[in-house]
Each structure stands twice: as structure tokens, then as C-alpha cells.
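Read the single chain below, which is given as C-alpha cells and is the form predicted alone.
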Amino acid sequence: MSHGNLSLLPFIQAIKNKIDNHADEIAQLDQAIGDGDHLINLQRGIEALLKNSEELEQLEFSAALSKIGMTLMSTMGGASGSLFGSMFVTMGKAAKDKPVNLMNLTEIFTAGVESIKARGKADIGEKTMLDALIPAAISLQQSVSNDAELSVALENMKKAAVDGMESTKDMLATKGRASFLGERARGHIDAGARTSQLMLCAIADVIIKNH
């Protein structure tokens, strides 16, 4: 992976695929304890991606990263529109000028993560998509250190981010709709964690695949 002609069209891509694999599940699971909106959000935001695949096609890669967050704070709405946005714009600023390998890509992913945690005043343990974003990213820099091959660490990454959404079932939800429900939010998965988890999921499997 070198820098500049990394391009995120396949990776969009299989996010998009995933996530319609996925629909009914998320509506769901969404429709449970949420605001019943964050599949058509997430699909809106991802169409809209697609759309503008040829200018992001042309853009470097920490442009193209900043002109996806502003895309998705665009078109996605509501509250998960603002925090990917602003995890993209974010991650945008941290891959200015640095080489795309797994040691910058960890380093960007976390600036993206801590941004979302800022933006939505949550942490790990409150029934959140950072439940699944923060254990990925956790698991990268635990990679980084040991110096673990790619494809190893993606697959760390993939299960501590799997692991991560599956948490989310017992918890008590303390953001968003859901923290209104007390007790009946238990037993549910957070659907922010399980597209986060499926999006992680999905991005690691291309690299793997064309590694």
C-alpha cells in the first residue's frame, strides 16, 4: 500500500455491500432501542460516497479522507452523520503527508476514534458504536507494538471489534433514545456497534484480500 493511489472506491464498496447484507438485522436492531433511522442514514450517507467515487478517485489520500467526512455530515443527518463526519475530517488532517502502512493507518484510525469521543462526550461501556471503534483501535496499536504481520493484525482487529459490538448486549445504554429505555435496552446490541463493527469487518477483508 503506497501513498497517494490507495484508492477507497473498494472499500466503499464492500462497506455498501455489507451493510445491505445486513438491513434488516440493523433496521431492527435499530427500530429496538434506537430512532429507527440509522440504517437510511447510514445507506444515504454511503450512496452519496458513491456518487462523488470519481472525485474521491482523483483526491490523495488524506483528501479523499476529509472529503468523505464532509460528505457523510452532508447527506447522512442526525447524530451518527456529525460523528462519522467528523472522524473522517479528522483522520483527513492525521494522514497529511505520512505513508500509508499499518503503524500511520493505526495512528490515523485512533485520531478518528478519539474525535467521536470528544464529539459524542462517550466513552467505552455506554452502549455506543465506540464500543466496537475503540477495541479495534485498541487491538491496532496492540499489533503496532508486538509488530504483528498485516493480515494477522487485521484479523486481531476484526475480532476485537466483533467481541467489542457483542458487549453491547448486556449493557445499559447511557447516550442517545436508548438511555430513556433503562433496563429494556438491555438485551439488545447497539446498532451503532454492530455497522461500526460491520464497516471495520468489511474494510479489513479488502486489504486482506489484496495484500
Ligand code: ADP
Contents of the next structure:
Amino acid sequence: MSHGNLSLLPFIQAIKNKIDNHADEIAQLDQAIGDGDHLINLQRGIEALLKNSEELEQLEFSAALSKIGMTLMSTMGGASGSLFGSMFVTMGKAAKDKPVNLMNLTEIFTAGVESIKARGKADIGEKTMLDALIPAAISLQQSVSNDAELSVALENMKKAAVDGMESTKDMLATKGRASFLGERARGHIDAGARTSQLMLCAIADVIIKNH
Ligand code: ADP
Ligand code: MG
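Could you please show the structure of the form predicted in complex with this ligand, as a counterpart to the form predicted alone just displayed?
Every chain and every other molecule in the complex is listed next, the one we just looked at coming first.
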């Protein structure tokens, strides 16, 4: 990972593949405790990004992140569309004038996660995407303070996201549609936690492979 223009296309493509490969599972998760549209919302957002890919390729890193955020906000729909949208717009602002390295990416990602917390008025332990995203951010922060090697940092981040995603299974939901279900939400993994974890793993694997 170095300075210069970082193309985001391989990441978007890897995310698309990962989500498509888990399509049935994701659809079922949101059918169980949501309204069943999370997969479609996400696929619509990813398609819109791929359609804009030529424009995205021309933009530098921070502008590309902002553009991704605005595209997701206007195309994705659902609670997740506005949450992921605001995350990327915030990451775009945070990425301005920063070289791409682990420390800065951690800072940028953390700012994005904070914006989801603020917009969704939610935190860890509420059976949402934040249960994958917050542990991933904390893991990266720890790796930065420990001066960990990039691939180690990314493998640890993946594990934190998986553990966090799995932790949603036994939780009660206090935010989002699943919160209307009370005890009936228990026993199901949150769809947004699963897709967030899958996307984080896809991103990490692209970086590890090209490192
Ligand atoms: P909708 O809930 O509008 O149908 P989606 O199905 O696309 O939207 O996304 C649902 C996911 O969004 C949930 O699985 C959960 O992870 C996440 N989510 C919902 N509300 C919140 C919130 N307030 N804060 C964080 N994440 C949330
Ligand atoms: Mg839904």
C-alpha cells in the first residue's frame, strides 16, 4: 500500500462478488427479522457504483469516497443506504490531504463508523451493522498503536468483524426494524452486521493480495 492514486474499483468488484456469493444467506437474514430488502438495497447501491466506475476512476481517493457516499445515498434506499452513504461522505472528508497508509485509513474508517453511530443514534450491542464495524475499527486502532504489520492488522480486523457479527445472534435489537420483534429477534444474526463483515473481509483480502 503506498501513496498516489488508489483505485477503488478492485474493492467494489470484490465487494460485489462477496455479496453475490452470499446472496441467499443475506436475503434470509433480513427476511427473518427485517423486511427482506437488505440484499436488494445493497446490490442496487453496488450496481450504481459500477455504473459510475469511469467517473470514480478519475477522482482522487477522498473525492472518490465522497462520490461513493452520495451515490449510495441517492440509489440504495433503506436505513442501510443512508447509513453507508453518510459513512462514505464522512470518510471522504476525513481522507482529504492524507496519504494512504494504515494509520490514516484507520482514522478515516473510524470517522466513518462514528458517523453511522451519530446518524443511526446507535452503538455497539444493539444488533446492527455497528456490531461488526465498531470492533473492526477498535482492532485497527490497536494495530496502529502496536505498530503491527499491515497483513497482521488486516487479519486481526477480519477476525474482530466476524466475532462482532456473530455476537449479534444472541442480542435483542433496540434499533431498526428488528427492534419491533423483541425476544423473537434473538437467535438471528443481523443482516447489516453480516454484510458489513463480508465487505470488510473483501476489502482486507484485496489489500493483502496486492501487498
Ligand atoms: P431497512 O431496515 O430500512 O429495511 P436495510 O434492510 O437495507 O434497511 O438495512 C437493515 C440494516 O440496517 C439492519 O440489519 C441494521 O444492521 C442496520 N440498521 C438499521 N437501523 C440502524 C441504526 N439505527 N443504526 C445502525 N444500523 C442500523
Ligand atoms: Mg430491510
